[in-house]
Amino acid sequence: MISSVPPIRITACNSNRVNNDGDFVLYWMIAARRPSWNFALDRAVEWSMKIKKPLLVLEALRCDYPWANERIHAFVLEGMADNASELAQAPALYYPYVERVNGEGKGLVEALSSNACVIVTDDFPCFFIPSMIKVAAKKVRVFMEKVDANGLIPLRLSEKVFQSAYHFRRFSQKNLLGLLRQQPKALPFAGLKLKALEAIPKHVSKRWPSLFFEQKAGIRGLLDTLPIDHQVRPVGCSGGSREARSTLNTFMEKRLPFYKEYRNHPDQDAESGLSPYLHFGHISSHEIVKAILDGGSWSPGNSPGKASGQREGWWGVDENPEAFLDQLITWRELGFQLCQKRKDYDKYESLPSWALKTLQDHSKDIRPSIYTLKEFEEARTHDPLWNAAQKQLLEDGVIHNYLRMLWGKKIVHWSPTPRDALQFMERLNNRYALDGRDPNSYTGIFWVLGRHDRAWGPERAIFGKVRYMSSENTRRKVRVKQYLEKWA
């Protein structure tokens, strides 16, 4: 079959057959939660147009997921609500699943693979996803792929582990121009002629009956009765593609053209914004991109072409839209990288050889002040600018991103050992942060304790040559006033 989607993004994940007397196209969403820009959405429209079968698009939501809780829930049911809206116009039958009880959905996939010709799922390298999809291959009875929808840079286009940001970024501008030629579709079922299933299945709808979608508002309503975290609720904002678009242009409108210089002052509010919802899938990293040049006129002889690593001048635009771009492939993508060679991502044993080293070595220094799992989760220390920080990601899910690396460096700071911090980190960002479980937040939170990073001096107690950040120097470099008047 010729495709559309680039090979390089496609990976059996079985040797099965496809099924060409089966019934349906199955594509199972689970980490690219969008109706549209999506490359494995084009792939799974590409096997229906082949085979001339319906397709069926699957999104379950399971309950026992690692830190399941109303604020996550809440945030994919919106999802959900708006890709049910969007699918009703489109020549697939859109099914919607989430799990009332524990283990319920258990069975799912492998029942709707007696009726599939062949199954498309998304490939992400992080959290309980890539175990799943390993387990559920195994099971189904047809063929099935798992096709990376990420972010510009397929994860297998190099099988080198990148060290640094400067060594990836030059790395990704040498391939930038080609990649940026690729794209998934804004429209993918624009002018096809696609036959609609009618229903699911019987033996499937009857044990694991669709979730219909009224209006977002009775979100709220089905959390209380899901056996899921209960103390972690839900945020202001809404998920969903609609809202992240709506995000998108805000930025683009009121924010991008002060980013670079505002980026790091907490009380200036000039970032995007967007981090949760591309953790949660709700709008591609293309899509993103494309606005963000074609906002800025750019072409591809706008770019001088050098791959030369450095942060600026590569891109040819203002350089506020290149700071951002930066730091949505670059660091955004360096984590996809690394979760995707390395399964021990989410390890101390992972972190580079000199940061082990120099950690170990003060892993005995006297801290001056140490704090409980729960003093911290309860933003109980002495720093007011740290409380502040621990607060915000307790009622909005987020925390600012400059200050984010210093909440980090505190926690090292103020742990019995450097592991406890590790475990402490993990624990408070995936449990809270609506952008927690992914390649990036794993990026910030390894960074921290040396990863992507060099060897700093003077060294110093606790940290060695880690890099050190303290609050009061915060305070003297960016703005914070209005923060921790907010917040503290």
Ligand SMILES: Cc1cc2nc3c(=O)[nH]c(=O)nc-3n(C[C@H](O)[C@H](O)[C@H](O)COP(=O)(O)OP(=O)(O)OC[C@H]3O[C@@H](n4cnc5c(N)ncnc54)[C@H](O)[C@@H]3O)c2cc1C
Given for the second form:
Amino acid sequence: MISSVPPIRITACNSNRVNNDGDFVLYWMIAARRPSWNFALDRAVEWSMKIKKPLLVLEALRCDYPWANERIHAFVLEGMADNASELAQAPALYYPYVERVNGEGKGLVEALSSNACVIVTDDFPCFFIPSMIKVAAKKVRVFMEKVDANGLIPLRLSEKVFQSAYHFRRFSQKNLLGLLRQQPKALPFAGLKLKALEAIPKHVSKRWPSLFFEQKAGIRGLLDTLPIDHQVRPVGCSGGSREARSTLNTFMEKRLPFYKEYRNHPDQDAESGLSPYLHFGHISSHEIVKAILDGGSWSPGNSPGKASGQREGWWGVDENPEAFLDQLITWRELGFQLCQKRKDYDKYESLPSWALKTLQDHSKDIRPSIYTLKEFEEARTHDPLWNAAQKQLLEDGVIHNYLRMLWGKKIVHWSPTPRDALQFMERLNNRYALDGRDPNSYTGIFWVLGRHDRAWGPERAIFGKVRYMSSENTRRKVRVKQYLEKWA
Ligand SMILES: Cc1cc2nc3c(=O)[nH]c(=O)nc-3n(C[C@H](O)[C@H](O)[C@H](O)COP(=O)(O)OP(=O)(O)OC[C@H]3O[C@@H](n4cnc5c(N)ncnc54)[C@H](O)[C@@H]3O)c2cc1C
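Switch from the form predicted alone to the form predicted together with the named molecule and give that structure.
So here's everything in the complex, that chain up top.
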């Protein structure tokens, strides 16, 4: 099939045949939870056009995944409400399904596959998703493929595991101009004549009823009834593609002009706030990059085109968008590349050998303070700045990026061992952070322990050659007065 989706982004999950006698093409939306700028959706639409069958979009939400709680569920459900109203305008049937009892959703995709021609799903290299896809691909009766809509650099463009941001940046710079010509569709259904599916097969809808979204407000009532962690409450910001776009617009208008100078200062609030939307796939990095480049009247001629690996100057735009694009592309996608290539991305042993050695050499060093997970969790350390960052995480589901680095470093400082520190960081980050359970979570947490970094001197107690940070220095370097007033 001639496809507008680059073949390198498409991976067959099984060797079953396409069933041309089926009733529909199934797009099983599990990571790129958005109705546009989505290569996987584009691919599913192409299948529909090719075999002239309607499109069914299944977006499901389990309740038994690790750390399932009200905060995460609310954000996903708000996204589903947006998808329901967007896709109501499209020639596709949207099927939102929310598990109400652990394991209730088991068998749903398999059951749908008996009526499907072909299944397309999202390729996401982290959390429970790769193994869920593997299991499903064996059970379904038709051909299934997964599509990588994660970022600008396709996951499979290189076999290499990039050790540093510099090496990955240089690789990206060699490829980006070509890759920018491959965009997912902003309007995936525009001008298409697709027959819409009237209803979900009865044998499926009877056992797995679709959730009807009247409005986002109804979501809170639903949460009460689900078997998830009710201690982690929803936060003020709401999920979904619409909110994601409005967050992007506000950022471009109000904060991007000061991003480079102010992003490290918690008092300045200059970051985009996009990470939760990126994590749940409510917005695509392609859409963000296009908006940023259009805003700077960029054209390919602006870029000097030399792949030097330098952080600044490659795009040939103002220093603020340049700094932001480096975070969004280099730092974000570095983690996606690593998770796709190393199945042990979340294991302590995956740290570089120099970091393992130096942390081991200092494993017996006396810790100045030692806290339990509970004390960390309840923000009960002796350090007001650390406690403030943890409180922001508990209440807002985010931590300012600069303080997130300090937050991690101090957990290493005050835990019995670096392995304990890893376990504590993973638990706290993934339980409370809206953007947790993401390749970026593992980039950040493992960076704290030395991954994607170099050895530093002088060698210190506990950290050895791993980069050290202190609250005193942080207070001197970045503005935290208002931050402390708010959170301490
Ligand atoms: C210990 C620790 C844990 C972290 N856990 C997560 C996590 O669970 N999820 C997560 O998305 N990020 C994580 N980060 C990275 C970073 O803190 C967040 O991406 C950033 O704070 C998100 O805020 P923003 O969207 O406003 O960022 P902006 O500054 O507006 O950046 C835009 C985007 O660029 C990417 N980005 C920015 N900084 C980084 C970075 N240092 N590493 C990787 N990507 C980056 C993100 O996708 C972000 O949304 C962690 C960092 C550390 C040190």
